[in-house]
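Starting off, we have a lone chain in the form predicted on its own, written out as structure tokens.
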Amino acid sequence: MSVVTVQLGQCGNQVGHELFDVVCADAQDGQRKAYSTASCERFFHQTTHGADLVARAVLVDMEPKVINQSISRAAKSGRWRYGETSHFSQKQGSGNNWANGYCVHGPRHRDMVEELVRREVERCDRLAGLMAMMSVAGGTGSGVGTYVTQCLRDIYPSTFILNHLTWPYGTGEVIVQNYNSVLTLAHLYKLSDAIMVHENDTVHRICSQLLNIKHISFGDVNRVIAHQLGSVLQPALTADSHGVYSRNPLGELVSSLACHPEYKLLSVSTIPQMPSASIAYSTFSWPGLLKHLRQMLISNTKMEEGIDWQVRPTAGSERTSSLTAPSFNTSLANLLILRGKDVYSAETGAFEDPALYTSWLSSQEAFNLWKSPVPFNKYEKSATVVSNSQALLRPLDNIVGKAWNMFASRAYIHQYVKFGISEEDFLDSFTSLEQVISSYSQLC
């Protein structure tokens, strides 16, 4: 089964483009014949001579530049490339305002993004979902972004649709992010199965620390974000497969993962990462990498360096829900993707201990496990969490908190009000995810 990649705006495109570049060279790297060619079945369709890979994806700006990098590059690799009419750019751009893409620029270019769409969902023997890829940041990615989606919602409505997020840096890049956050999460709450979500700070991080990237480019951050997301959709057995690739990814993915339509925020952990120089010098067992991932999970922490080894699981009446103090990280649902060697040794039972879950869900229903023997990225071993947990309630309380603090000032709102926003949207968009963050908050 085929998943339709929308690719939404400049960190869209961008993550879009290595993502592909990432499965790609997995699935050539000279790997067991079935994993290819499940793998080139879900990402890409072959033109008639065969010979080429071309992508499942629409790309759509209101700026033609980054699409026009992303085609050239794509077909420069020699390995695959985008279709030649399934992309849509404009000659402005949003400026960077979620209503001027939401209100203006998505209905006057629905009908030719809706069609490209059309076109790529009817070229897949079997349709797995659509996963559209944006930023939450900017004017077109999030504003455009979610009216695309919208539409996609309204079209296909029993469709699986994953919308994969990135979120700003705190520190910021555009001064209205957070309104723009807001009104795009708010809006994705309802039309979404699931948001998968990728924060600039942590990935910043791994760069830094674990990649030792000196100077770190867009282009490295997206690279890691791939790396990430390549780990989850690629190819892997799951308990009901009986021994042939899963054919759903997405639905897989929603149905362990997003089982209440008030928990869809999911975050992502990949253990090891390093420079691909130390990779020949390191050895790896699944004792250790399993150890690691799980106290990543259950303390936050996104990356093996700087774990707090002093978070412990307890009881569920114990434990406390602050958005302040470092506590533990209780998660709703966990799905742990192995990959490598003697991955069928490995003993996961330590994700299966119901003190890392809520108490109203049993742990054999909120853990899932899927394995594949073939090495991911040039990792002999690698592991990969899904978690539906309260990982992102702090970042998400922070955004809405700072949007808030701004909108109680009146900052910009005219902006927004003279493109079709009014302040009632606003309020919606707060009281709807003031519901969310409650939601894991109380998660225990």
Given for the second form:
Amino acid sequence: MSVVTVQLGQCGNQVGHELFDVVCADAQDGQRKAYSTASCERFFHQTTHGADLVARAVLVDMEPKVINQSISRAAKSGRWRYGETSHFSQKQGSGNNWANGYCVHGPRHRDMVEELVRREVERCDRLAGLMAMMSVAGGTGSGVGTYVTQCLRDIYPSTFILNHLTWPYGTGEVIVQNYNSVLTLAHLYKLSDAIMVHENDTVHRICSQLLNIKHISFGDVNRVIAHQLGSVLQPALTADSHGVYSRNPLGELVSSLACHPEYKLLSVSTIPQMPSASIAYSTFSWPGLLKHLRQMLISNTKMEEGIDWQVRPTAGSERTSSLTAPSFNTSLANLLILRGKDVYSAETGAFEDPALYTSWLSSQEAFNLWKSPVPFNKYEKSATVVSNSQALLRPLDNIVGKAWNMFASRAYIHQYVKFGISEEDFLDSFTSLEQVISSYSQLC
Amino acid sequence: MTQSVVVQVGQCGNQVGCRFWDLALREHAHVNKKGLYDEALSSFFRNVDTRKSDSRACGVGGRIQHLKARAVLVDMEEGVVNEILQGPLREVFDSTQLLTDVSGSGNNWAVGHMTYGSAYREQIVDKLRKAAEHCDCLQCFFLIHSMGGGTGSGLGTRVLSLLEEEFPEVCRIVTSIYPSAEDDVITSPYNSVLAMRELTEHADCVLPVENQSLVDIVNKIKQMSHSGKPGSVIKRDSAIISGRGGLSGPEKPFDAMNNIVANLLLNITSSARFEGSLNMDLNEIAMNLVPFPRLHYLVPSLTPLYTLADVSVPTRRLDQMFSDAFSKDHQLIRADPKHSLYLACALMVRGNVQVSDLRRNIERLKPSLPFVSWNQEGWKTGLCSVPPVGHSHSLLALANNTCVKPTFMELKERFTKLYRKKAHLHHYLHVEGMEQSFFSEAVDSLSSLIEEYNHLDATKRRLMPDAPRLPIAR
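Can you switch from the form predicted on its own and show the form predicted together with its partner chain instead?
The complete assembly is shown below, putting the previous chain first.
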């Protein structure tokens, strides 16, 4: 039923805020009542006065500026707000240092954060799961975020935990971002049920090429991420939900997609994406949308422009390791979510083609479909695919490669050792991720 | 929100410090229209109600009563500090924050470091502790001093090691003014090299500034404003050397140069004080820019130097600002980072600049900037929404670059010229606690620092292969 979101660090709090904005606006958009109710129940609780929507969220950061901003902007919107006591901040940040976040700040503030999450969880009639939102580049989102995920896993061993990660631009936002990313991913892989990733570079391209935004700000990037996340998490009818909106969205997401512990990385593609001014003038057809989305999936493009139509599924025996040649993106499992008008007439057979999938899973098990007759976020028809595939293989390999090069010269290591992370810990993390890379490369 | 304490030592340190406080007040007055004592102000100022008998500090949120700088002023002669106390900034400092003596250090590092260092140790620690206690969450000490003299150089570095001893967890960012080659203090090479060793060992980051570069920048601006070319009128108050709008009256001789350094400090702390879409805290600076503990010398460059008053001048300004940050005319030491090797680079942008502008410019400039092989994308970026006074946007670049090597090598040469002849050595050795070994150890420390930079430079031309990855059993 209800999802409790933990927003960690500057990025987690900024993206989280946009997400609540999107889902609230979408839910209240004069929609069908069942959809509205389900959506509000999922993301908000209503105060005793009944008028206020209060987000089911806990905001955590080691310095106060961003949280203060998020809270006041939400309140200003008039439609929803954050709980008055649902946030925790300190005076001084984690200094982009994963070790500082994980070894110092995390343990120091563990009790407070756990208490805040507990309170939110208790407010839920029925908990569908927890979603932690963070970036991997900095110190708090990555370090404290990992520690908090660990604590939550301990306290709620049978609850679904989805980690939403924002990967930074390849050309640094933070110089030690690759170290922080490696440490985060290696640890989360053992703790999380599924790791959903958005990359700043990719979203930036969507902003510039599809949305035609001239001066792209982080706000623009975050709104695209929020739109895509919203299209996944808003209520939908699933195969198991028997005609009502699913009450177990995170559980169904995880069990459809993350069926093997070695494969937990999920990427998201949405179609259409266009400047909001143009939406009214566009018409969409399901065949057109699905054709493009399928090709986006198998050629690993996240945009409906510049799709490589030459990429075709090859027979299993001909598939080579995908690190060397850009080629077909093999999927382990896919979740297709359709929202909008005439959704029941949409033909999704092309996504069930066994050629898209790895050989050891049947396409009936690998392909899952959710539908909602309610249009999402002003788009008359929209389709999203959440994919457990090789889409993130190359970016992950790049991150690990750069981190490894830096590690070879031992640069910046003294900054981590200072707070309690040793070279051994680094080596363990590298080893784990090489294993993940190897598993995904061999998917065929 | 965190607080920082500024420790200004010696004549130069105090003069620069004075300009810093003046410009800080100006900046906050510009931004803080309601007269409320907010978080941003509290990072450098206390709010004290002097009417109350115990003069206790007021918390954040109330009206501004009386601002007191979070500072400790140290000088071994009284002239400069007295001038400050008689000038318009007198209300900003409390007598308990000052430490002065009468006779000065005679341009002798040993007198500053040993004699005064020992004599005043207790008092210095006491004043530092008091300043720290006034802070809710002390993040950083900013030490401002010059390298060539006696007090700033000697006592300043003594204070630095006291800071490390007493407050090991608080970041120490040192702004050091290096003497030019034509410095009129003959023993400045001795003082500088002796101080360098302390900086290498005890500071978290050093921002070296050379007097000659400041002079060049001042001349450039003056030339620009006097050239009389159409479209070249500089907007009032926007020049980086201008102190107008602050409390002080007519400008004194070194004010223009000191304003540049003051602006450097304001810009470095801007993201910690004001909001932005990508915050950069002070502890992130050391984390990202110091890959190896001793290599913590960060070359600063500030742009723009001024804003033209003529608004019809087309806006290639933003991209030009980024290009300028890497030109050798804008560096605060005499160095050319573009032709040396970058270990890491931080760009702190203020004002109405978006992440796309930042990215576009990094993409544009990256190919011409040599980065060390293991840090090809070694950029740390910060976006603060509040621009400095008189500008719509500005950029501070901090480069950890091997271009500091020539500066250090020159310094070592000047030192060796004197040391070979044992010139003036007796003045130092006469001081109690001072031994010849200090000299040899200091120059050794400098030599090995230069060697480390050499080592990195050697990798510049070579195409370093990627380290072989961990093999995984398939």
